[in-house]
Amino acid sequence: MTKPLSDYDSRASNTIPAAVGQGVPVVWMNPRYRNTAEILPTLPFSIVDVENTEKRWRCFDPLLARLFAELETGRIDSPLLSLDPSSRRRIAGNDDGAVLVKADHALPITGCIKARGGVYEVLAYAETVALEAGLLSPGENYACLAEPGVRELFAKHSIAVGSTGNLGFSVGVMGRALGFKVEVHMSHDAKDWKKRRLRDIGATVVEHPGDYGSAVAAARASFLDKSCAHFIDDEDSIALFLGYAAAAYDLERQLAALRIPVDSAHPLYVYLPCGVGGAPGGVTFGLKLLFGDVVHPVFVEPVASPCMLAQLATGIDRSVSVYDIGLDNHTAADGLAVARASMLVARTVGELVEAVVTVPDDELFLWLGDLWRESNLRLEPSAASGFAAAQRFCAATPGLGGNDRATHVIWTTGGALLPEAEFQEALSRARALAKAADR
């Protein structure tokens, strides 16, 4: 029996709810969610990983700052934004909580949340081969591995990655920057402006007949054992997942510098799309390291990609599908259209998300369109569904999320890159939607 949408599955619930396999959009409660201090020391990560990323990113800002003219300071870094009070109110439902979005779909160089870890992992192989070349020794001046000795270098390496899109074009601005060859492995169906944009930058774009899974699965068996080459593998790196863990040390910052408490009694909800998982579940970590129970990550999945969600109430024992669970994965959010979830991300923190959310389309044009009209926010439609999760999750748990002393941060993922002629029609549809719905 189909649940109404704005209830949500109990804790007890080990199994899969009979709505998502419909394509209804629910709000599910984490069974295994667990206390952050009894499962952090079961983890094969700790808190002096982080740092330790955190620290190897700050080598490289002196190289960013040469390559990169917009970035003075060679830090990767966005705004955290007040929301405008009236969306703010449809979405807390009172005009008590704060609710601030992290806007990773301006990040610069690439538009989105992936150059935390797409950049991160291209520059951490960089350092290894030029360290192995003796071309860079501890403690020098990262800005070497633009000179033209070190570029000749690189130029006999090559990189690979499967990506919707956003991940390949981080890797790609990187690693053809630093004069890597740089190979994206793409789903025949993946944008065709994304494909165009990386081989502007002179990224090689290999398509495959299947769907995102398979277009990262032939890249893998493409590069195995292959000399001078580095696969970047979204669905397994640790390179990647802690590349976007570090990203809680400037959350943490900019709070601090607005003065928002973050405590017991001014819990914190952060919204954050899920695709395959690597940059969300990153960030979960590195926001449960920094503020422990008192944060409540929530991921968000279309309702026809839903893979999270379908991993985590199966359990971890084995990778499952949303093929298997009669969905098509066919959605207008193409950086969230996965229908295999990250392994090692659910295994990670599996039982440190509070909750995933699934959500439609219409409302992630809804919520695009009237970002744009009332914030000026550019945004993908992957990058709206935060905005449609929160809201359904204040409205379906008034005692959690509809706490008017909490601060909820959306976590936004591309847009600013997305061009004019897309945009456009995204608008164009987010209009007619709110025409036939009389808004």
Ligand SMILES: Cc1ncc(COP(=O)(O)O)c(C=O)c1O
Second form
Amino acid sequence: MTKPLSDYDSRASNTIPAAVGQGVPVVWMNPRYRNTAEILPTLPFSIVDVENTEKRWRCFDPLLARLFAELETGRIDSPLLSLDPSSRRRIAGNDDGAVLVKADHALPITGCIKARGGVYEVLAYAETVALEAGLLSPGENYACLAEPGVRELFAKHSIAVGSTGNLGFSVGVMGRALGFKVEVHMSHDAKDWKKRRLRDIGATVVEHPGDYGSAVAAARASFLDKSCAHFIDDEDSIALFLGYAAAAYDLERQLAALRIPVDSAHPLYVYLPCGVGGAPGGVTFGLKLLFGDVVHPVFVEPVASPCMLAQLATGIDRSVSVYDIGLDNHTAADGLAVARASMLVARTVGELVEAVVTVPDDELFLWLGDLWRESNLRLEPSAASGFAAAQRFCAATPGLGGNDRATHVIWTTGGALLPEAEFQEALSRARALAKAADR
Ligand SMILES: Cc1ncc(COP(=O)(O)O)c(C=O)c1O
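To complete the pair, please output the form predicted in complex with the named molecule; the form predicted on its own was given just before.
And the full complex, kicking off with our chain again.
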């Protein structure tokens, strides 16, 4: 399904800038970035796959509305917000350019972008199980998947996932709401409150001594050939990828409603926090299908965990890890603490990502504090990274700072459900940093 390796230029190997290995923030322009028209026809997925995903999502609306009181229409989407003037000025360099926030930190039910993929894959699995058992027929109202008889069937099935926390929560919430057994494999250093939150909804949390990548590998191995079970592979799932890609329709609709033009005179810059790459990769794919070359995807990674930058700079014929270049993968942005990028994503969107910006943890906290104070946005550190990156990207890109025709969309990927104590701790770190910087 993935693009043949020979299509890539392996001569471009070993081009990771030295600064990346030293943990210095960079704005890395992807030398493999290509025109959309050249790349999209070579990819294993197309607009038809994303359209079908969107249609399938809509089949589940009545089910979601039945299961979750907060989802009146059943649609899981977030608002597109304007940023406060002072933050906007810091990023775009003027008062006129549009700087918008795609507020997935407030996505209903889970408060994070990973729901777009994780909830979707659980629903798709539920559909398959129910169809096979003859408890659902095509065209039937999917709300019937919440009936007690169907729940009994789901209770005999397990779903497993390896996660830094937010994918696990998304899978856990959806899987448990339908009655599945859910097993979430997490690294030992994953946040305690994320583990507790999962146990509270009846999921089993399995802790692993290594990092996120080893938790995923262990989960994959333990579910191999298991019957009545489904493993959601954060590194390699097409369903996750397409679930994220469908988000592009939401953004397209919201920009149109605001009458914000997106064309060659009005480019759209989208800043996407990147862990393993599934969420930003899927969204990039969807946006490129809808907007083509006038959308400029910029991935954002912590200086200690630039796995996608390292992967794209090295080429896609072998997987590289940030440990290989001397980094320790230690970051407060736990959702982005990933040492190795998804090869599925690197191979699919590697030539559609315009740039990767790496950001130091301190900047995440400073932005987190400012955005709470100025814009009332409750973000986790991973989700604040897009602001730090947008500021650095605009400053480094000639003609972009002060360009009032460009629109910048910063995707805030998690945080609304952060426990109060965690959030207060993040705010006090932000205050200490601001004081030290004499701001
Ligand atoms: C808050 C947050 N932002 C961004 C991401 C990145 O998503 P991905 O790992 O699919 O690149 C994650 C991943 O868990 C996350 O939790």
